[in-house]
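For reference, the chain that follows is the form predicted on its own, supplied as structure tokens.
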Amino acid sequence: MITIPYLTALTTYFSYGLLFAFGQFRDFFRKIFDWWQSSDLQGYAPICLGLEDFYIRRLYLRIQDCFGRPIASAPDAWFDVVERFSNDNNKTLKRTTKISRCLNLGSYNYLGFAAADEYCTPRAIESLKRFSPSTCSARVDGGTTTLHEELEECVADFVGKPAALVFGMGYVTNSAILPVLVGKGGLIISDSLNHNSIVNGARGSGATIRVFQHNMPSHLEKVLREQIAEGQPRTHRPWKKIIVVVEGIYSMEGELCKLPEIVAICKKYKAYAYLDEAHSIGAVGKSGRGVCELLGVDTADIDIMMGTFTKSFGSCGGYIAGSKELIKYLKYTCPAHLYATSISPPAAQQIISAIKVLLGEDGTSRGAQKLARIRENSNFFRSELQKMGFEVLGDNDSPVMPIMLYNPAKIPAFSRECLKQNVAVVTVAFPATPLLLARARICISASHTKEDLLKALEVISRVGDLVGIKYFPAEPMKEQREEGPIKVE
């Protein structure tokens, strides 16, 4: 739970209120001036109407240059950001031929596999020559290659489950799987800060949805107990199925799931545990096997394990791992498997090769070194940010570090000032976060050197002072702390 300082909350509300009031004022006068102009709708209702359209026009467009910045290189520790300009007050942005070489603090390239790799890249190129870029077919038609079967065996073995099923898109893995697993008469209990793919999957399932307070096992138990006692709405019959859905590392908070306690509650009340490891698989744990390995949870206690290949493995797609019966059922019923084009063969080979590097099957210790480096980089960077006085969310070992900004004016200010000093950061605001809780999300990589991190800290500290987002007093310098009182004779 984030506790917002009273003054910060007040000024943030005031800023949004001011933007809203001026936006409504401008809309009012636009209606007056447009009254005499002919409409281009020709009898159709406006396709974009409502509060979302107002938010985009009057708030988002003012700062849209901070989002969707095109890059012109691989998302390595440093990458090329294409410069853009606008001649209409940010309504449209046009690319230029200029590029800026920037330190990358925004990509999910946790282990550095997104750039050229001495083991992975040659094998991905060879698979491209052998299989082509796409299968041009669904898995049940002509879209299953030997690489797909090898990948599923590799993933199942890596996460410690009997079987796995892979998909071409990480978002779809959640949004398409949940409606297959549970439907009307079932109950989904979801963490209040779960990813949008989980939210949409739960809504599309037709099941009853209940939410528990973020990462609070005690509240989860209370919700479970109440729902089991009450049963289904109106009929009060027992639930057909109960699934508890949590994430390994929460992508906007950087927090580790309290998995041991949640698993114990699920077992106590006979509810299925669904674990989304999009940001944790490959990034945490001694051998990169995710939060189960990090927190000492037996994977046999997790009924459905989900993850993506877009973060730690430098590829695309997602997977579901579970019992052989579950995976067999999904192969017969899941629309993402039956109708969607299968994952690209070179992307599948990239994942297989990355897993082999992590396990040391490439004949080197590079995988262990990457895992040690991402852990050291993450903990060092988080510690230094906190010492500077920033409000940083998340837990140790997590490579995701949100820095709280709060005020809407500080979102573009922080992003633009960092970019001017060749540091590329991602800022996140409503609707991806609650209205008051805008933040900059830092993602650390094993490919970052100590010099990279020190440069980033120097720039972020300087911009933090300029923008005014150091909400806590900074720690004294080490040399100053070691100095004792001066004795005067």
Contents of the next structure:
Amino acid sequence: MITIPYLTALTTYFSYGLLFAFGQFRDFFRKIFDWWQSSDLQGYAPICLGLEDFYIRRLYLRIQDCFGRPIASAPDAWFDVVERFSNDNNKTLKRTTKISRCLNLGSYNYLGFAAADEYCTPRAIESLKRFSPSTCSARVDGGTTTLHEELEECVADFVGKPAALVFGMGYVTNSAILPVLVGKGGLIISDSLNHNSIVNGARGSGATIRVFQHNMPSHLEKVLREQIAEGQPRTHRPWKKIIVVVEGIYSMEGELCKLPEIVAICKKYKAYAYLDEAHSIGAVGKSGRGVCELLGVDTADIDIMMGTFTKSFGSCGGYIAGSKELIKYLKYTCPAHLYATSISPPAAQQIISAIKVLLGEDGTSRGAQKLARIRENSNFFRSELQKMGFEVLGDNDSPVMPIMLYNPAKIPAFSRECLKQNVAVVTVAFPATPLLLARARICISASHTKEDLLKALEVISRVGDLVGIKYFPAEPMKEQREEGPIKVE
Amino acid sequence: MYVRAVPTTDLNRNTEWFTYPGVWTTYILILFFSWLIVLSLFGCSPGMAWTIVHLSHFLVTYQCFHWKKGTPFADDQGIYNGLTWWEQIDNGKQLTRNRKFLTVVPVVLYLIASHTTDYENPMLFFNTLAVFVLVVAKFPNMHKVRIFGINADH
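Having seen the form predicted on its own, I'd like the form predicted together with the partner chain now, please.
Below, the chain from earlier opens the complete complex, with every other chain and molecule after it.
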């Protein structure tokens, strides 16, 4: 639940209204100005209608330097950010050759595998030499190597399902699997804050989509009952199948999903459960096996488990894990398996090595140490930020913590001030988040040391005071009790 | 004082901001402050200022709610391209609380404007015309209706 101070809500609406009004004025004058100059379209229609890119042209481009910053090194705890400058008020940005070394609070580097690792990197280099950077083929043609087979077994074992299928890209995993699993005549019920890949996959499937209020099992039950009773639109025939799609950790909220209740409701109404563990696999749970382990849900109860390797394993790609029949079916229907290039061999080897480190099969206890460290780091950081008076979302144990900014002007202010003090944060605004609720999203990593976290806290506190985002009263520091003079009788 | 922002189930990012707390108050405050600004800039009587606020409110809301179609970003791939903002709000459901509020505001402005100008003639005519057009445009029967093909899709 997000608690906004009422005055902040009013000022945020007013700021957006002002920005919108200014944008409209400038568009109006631009239209008059362009009417005088002839256009050289030669009879072709313009690529976008005037209104479609209004947000990009008039709001996003003004603060473009806060997004899409190029980096010049591996995204470890500290990395190099390339400095850019603009001569035309942020409409175009030019790179310089100067770089600044910044603390990385934005990369999804939960377990610290993003930089060179003593076990994973030599093996990835060896597989690069043996298998070359790309398989240059789809899985069904010539793109299945022994690495791919090993990877699928490894992933299925790790996640706790009988079989798994691996793809080269995480986004594509969702958007190419959902159309294959359900089609016209089916029903997809998805959480209102699901990721864009799920929304796109659901739209592409042709099934009817219904949305339930974020993380509210009672509303899910209400929607399920209503939809089962009504049936398909217009014909009112029973639905061919119903899939409920939820995520493990919601990347914009940092919240865990209420999995036990949702799975119980799915079982009661005989709907399939699809769990997207993009952010939670490898990062939560005692041995890193995701939200099912953390919340005590049996993996046999969830029909389709999906995840990506980008976040905790330092690689790229996504997987689907399910029963053997499901994976066999997907292997001959899913377009991402039949036509898309398979995952790159060094990336696959990185994942296999990362999983081995996590399970302790490399002979050391580094995996368990990493998991313990990320848990400690996240809990420490979150509690310190909350003590300072920031509004931080997310549950305990979740390594994603969004700090609420709200006003549109605070987004570039926070981002630029932090960059000046060598801390790189990612800020997110409309339309990725609701209009009112712009935030700065911090991702904690196991490779952040205590000094890194303390420096980050100090910088964020100073910038927070400057920008004015400490919406809650700060907890007073415990006063040091002075030793009074000892009475000598 | 704090309010809770409950995430909505509205998938249309163009209209879901209207369901969060504080919108109605901001709308009313913007109208009130623009009245004060008009009074201080033009130095006219309060009644004329309310008439000016009412008529410019008519122009702005007609343009934004009932004329411009689609959404200001391309993420939703144009599914709302044939609908005005008024038709998109609340997913097309009619007679919700937000719609009732937005219908009442021009009527209240009309009453204030005509009362403070003592129902004198040139202002009364324009005010009545404005409120008539706005209220008719917001009727549930006018959902997706384009009179004489004005503003229809190609």
